[in-house]
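Encoded as C-alpha cells, the following chain is the form predicted on its own, with no partner shown.
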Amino acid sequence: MPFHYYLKVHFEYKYKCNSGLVSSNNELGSGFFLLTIDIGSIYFEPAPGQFINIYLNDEYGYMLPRPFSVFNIVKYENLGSAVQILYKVIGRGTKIISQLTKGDRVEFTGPLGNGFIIEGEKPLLIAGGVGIASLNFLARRFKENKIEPKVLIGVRDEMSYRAFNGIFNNLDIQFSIERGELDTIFKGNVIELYSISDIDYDVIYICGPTNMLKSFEEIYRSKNIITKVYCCLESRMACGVGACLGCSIPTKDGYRSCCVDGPVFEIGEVIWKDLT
C-alpha cells in the first residue's frame, strides 16, 4: 500500500476528520496570520499545547497535512465555537493557507499530541516566535482558573512586535526584541530577558525554536533550578500520528515521536545535546 494511502486510512480509522468555515484570516504583519475557523457545534476541547492537522486541497498536490498549535478557542453564545490558529508564512503550504478567505471550507483532524499539564499557582510562560500560539491558549486556561500567569515573549524586530502586541488582551506580558530598539522593551532575546528577571514562579512553560530551548536548558542546568519545566518542542511533524518517524526526539527512554508522545515534554526527559 502506498504510504499516502496508508496515512489516509490510518487517519480515518483513528481520528475523526472535522471541518469548518473560515470566518477570518487576518494578516498581522511580518508574515504572521491569525486564522479563525468556525466549527459550529462540533465537540472540540483541546488541551493547551495540542495541535491540529490542516489538510490542503488535492489540487495542490500535498498528501500530508500541516500541523498548527491551537492559539485559542472562541465560544459563541448559542452559535457554537471557533478554533484559532496563529501561523507564519514560511513555505508553499502556509502560503496557500494564507490565501484562504471567508467562507472557505477547511478540513482538519485533532486535537493531536499531548498537551501541557496545568499546575502551579505562579506560572511563568516563555515564548519565542510562533511558540506564543500554544502558550497563549495555556495562559487563557490559567486565567479561567483565576490564576494570573507571567508571560515573556521574544520577537525578532519591531514589525513582529507590532504584529503580536495587538492580539493579546489582559495578559501580563513582557516583550524582548532582538533587532532595533523600542522604549520600555528589553533589547535582546527572551532567554536573556528571563535570565535577568526577578519574577517569582513555581512552574515554567516554554515554547520556541530548538536553539532557544537549548539556551534555556543550559541556564536551567547550570543554576540547578528545581522548578518543574514543561517544554513544547517545534519539529517537522509530517504525518502527525507517529507513522513516518520524521519527528523523532532523543529522550532518556530512547527516541520518541514529537507528534504523538509530545510535543510537550518535561525538560529532564529530553537529551538536549542530541537534539537537532
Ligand SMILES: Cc1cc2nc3c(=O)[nH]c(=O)nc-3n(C[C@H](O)[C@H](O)[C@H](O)COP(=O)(O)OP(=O)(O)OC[C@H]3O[C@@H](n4cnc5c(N)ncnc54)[C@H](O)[C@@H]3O)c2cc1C
The other form holds:
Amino acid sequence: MPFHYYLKVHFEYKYKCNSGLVSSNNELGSGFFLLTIDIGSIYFEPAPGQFINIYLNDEYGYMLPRPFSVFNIVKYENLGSAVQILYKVIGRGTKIISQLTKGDRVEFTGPLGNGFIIEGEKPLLIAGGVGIASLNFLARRFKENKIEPKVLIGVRDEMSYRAFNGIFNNLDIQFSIERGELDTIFKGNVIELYSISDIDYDVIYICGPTNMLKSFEEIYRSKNIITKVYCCLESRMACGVGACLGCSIPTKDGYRSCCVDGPVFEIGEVIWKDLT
Amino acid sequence: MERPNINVELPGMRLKNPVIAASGTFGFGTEYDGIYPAHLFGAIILKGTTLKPRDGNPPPRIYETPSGLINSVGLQNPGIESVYDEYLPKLQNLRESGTKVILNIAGDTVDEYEAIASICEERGMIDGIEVNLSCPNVKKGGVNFGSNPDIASKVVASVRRKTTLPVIVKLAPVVTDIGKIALSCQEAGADAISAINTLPAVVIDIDKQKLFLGGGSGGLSGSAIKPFALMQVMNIVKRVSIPVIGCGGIMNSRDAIEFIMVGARAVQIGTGLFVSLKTVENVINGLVEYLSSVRKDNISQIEGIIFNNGARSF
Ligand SMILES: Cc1cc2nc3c(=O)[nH]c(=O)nc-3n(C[C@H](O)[C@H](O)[C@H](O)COP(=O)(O)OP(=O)(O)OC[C@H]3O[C@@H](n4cnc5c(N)ncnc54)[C@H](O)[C@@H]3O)c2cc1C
Ligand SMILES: Cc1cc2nc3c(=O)[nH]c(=O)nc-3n(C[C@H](O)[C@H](O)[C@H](O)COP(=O)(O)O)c2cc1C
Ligand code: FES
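For comparison with the form predicted on its own, produce the structure of the form predicted together with the ligand.
Zooming out: every chain and molecule, the one shown earlier first.
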C-alpha cells in the first residue's frame, strides 16, 4: 500500500506553541525594552517564574531561540490578552528582538519551566537588573492575594534607574545603584542593600545574574538563614523543553535541566560552587 | 501529475518520509510533545544511550557561533535499562502511527556496545539501532572508535552478532578517509551509514582566560558544517552499496535536497529543530514541491543525481 503524504503537512500547535503580533516594543532607556505581544484569545496562563522561548527564525544566522521570563500578562477588556517581556539588549538576538515593530509576528514556545511556589505572608523579592522581570509578575500575583511584597532592585547606573522607575507602579520598591550618585538611593549592589536592610520577611524570591545569586548564597550560608529561598536561574538553552540536555544545573540530585526542572530552584538544591 | 512519492526504503524499514530527528536533539521522543509532533518525522533517533547511566559534562554545555551551535552535553542518559523501562513504552503509539523509532547507542568499549545490542535484541520495542562511533575507546587510550577502519569494524561486527535489528552506523566526521571506514563498516555487517556527527570545536572565554565549555571541547553542528557534511556524504556514497543517511546543517528543503542529490537516501535534522518550529514541515513540503517542479514522481529519481551529471568524489 503506498503511503499517502499530504502535499501540505498541517498540524495544530497545541499547548505550548504560540505566536502573536507585536503591539508595542518600547525602549525604556539604557538598553532596556518592554515588548508586548498580543496573543488573542488562546489559552495562555503562565505562572510567575515561567518563561517563553522566542524564535528568531533566522535560519542561516542566529540559530537558537532566546528565553525570557514572563514580565506580565495584560488582559484586554474585549477578550484576548498580551504577554509582556522586559529585556535588555546584550547581544545579537536581543538586538533583533529590539527591532521588532508593531504588527510583526513573533513565534514563541511557552509557558515553559516550573514557576515559583507562592507561599508566605511577608515575601521579600530581590532582583538584579532585568531579573525583576519574573519577580514583577510574582509581585502582581501576591498583590492579587492581598499580600504586599517588599521588592529590592539593583541597577547599574542612573540611566537604568530611570528606565525602571515608572514601570513598577504601586509596588513597594527600594533601589540600589552601583555607579553614580542619586540622593535617597542606596549606593552599592542589591545584595549589599539586602545585608543592611531590616525588612521583616518569611520567604525570599531572588532572580538575577549568576554572580549576584552566588554572593547572596554566601551570605545565606554564612548567616545560617533558615527562610525558604527560591532562586530563578539562567542557563544557556537550545530546545527549552528538556530534549537537548544543554541547560544543566548542578544540583544535589545530579544535573537537572534549567528549562524543565527549573528555572526556579530552592537555594539548597543547587550546588553553587559548580554553577557557572 | 500525481503527488510525488517521498517515502524511502532503508534496510528493514520503510520511512513515510526521509526526514529523521537526529540523535541528541529530540531527547527520548516525548519532550517536544505538543510543540514538535514526533509523528511528522519518518523516524526519530533517541539520545545516545549507554549501558549504565551517565551524568554528561559539566555546564556550560551550549554555545552559539555564527550559523552554528557547539555543544558539550556529553552522553548524559539514564542507561539502557531505564530507557526501556521509562521511555520506550511511551513511543509505541508513535511506532504504530508509522514513525520509526531508532535507538542511538554509545560505549567506552567494544563489549559495552555488544552488551547494549543484546539488550535491544531481547527487549525489542525499536525499529533499528544507530551505532555512534564518535566515542573514545577507553581501552585504547581514548582513540575514537570511528577514527580507524579496524576498530570501527570490530564494533560493528560485535553489534551485528547480537542483533537482527537494522544497524545504522554513524561515522565520526574528521578522519583521513571516511569512505574507507564506511566500507569496513559495510563489510562488518552494517545495514546503513549515517554521517556526519558534530565536528570537534572549542570556545575561549576571554574574560576568564580559559576554555568556555564545561567539557573543555564540544561538537559543532548547524549550517556552518553543511558543506563539509555534504562532501563526506559524497565520499561515503562513492564507496559503499548500502544506503547513506545525510546529516549536518539541514535547515530547509533546499539543504535536504542537496544531501539527497549527493546520494543520501534520507536525512537527519538536529540543530535545525531548535531554530524554528516549522523546520520539518517546511522540509517535507519543500521537497514535495521541488519534485513536482522538476517533474519527478519519486524522490529516488534525484538520489545521487550529481553523479549522473559528472561529479566524482574527492
Ligand atoms: C529562564 C531565563 C529567563 C530569562 N529572562 C530574561 C528576561 O526576562 N529579560 C532579559 O533581558 N533576559 C532574560 N534572560 C536572559 C536572556 O535569555 C539573554 O539575555 C538572551 O538570550 C541574550 O541573547 P543575545 O542573543 O542578545 O545575546 P548573545 O550573548 O549574543 O547570545 C548568545 C547565546 O547565549 C545565550 N545567552 C546569552 N546570555 C544569556 C543569559 N544571561 N542567560 C541565558 N542564555 C544566555 C543566548 O540565548 C544565545 O544562545 C533569561 C534567561 C533565562 C535562561
Ligand atoms: C545538543 C546535541 C546533542 C547531540 N547528541 C548526540 C548523541 O547523543 N549521539 C549522537 O550520535 N549524536 C549527537 N549529536 C549530533 C547530531 O545527532 C548530529 O549528528 C549533528 O548535530 C549534526 O547535525 P545538525 O547540524 O543537523 O545538528 C548531538 C547534537 C547536538 C546539537
Ligand atoms: S534547553 Fe534543551 S534541555 Fe533545556
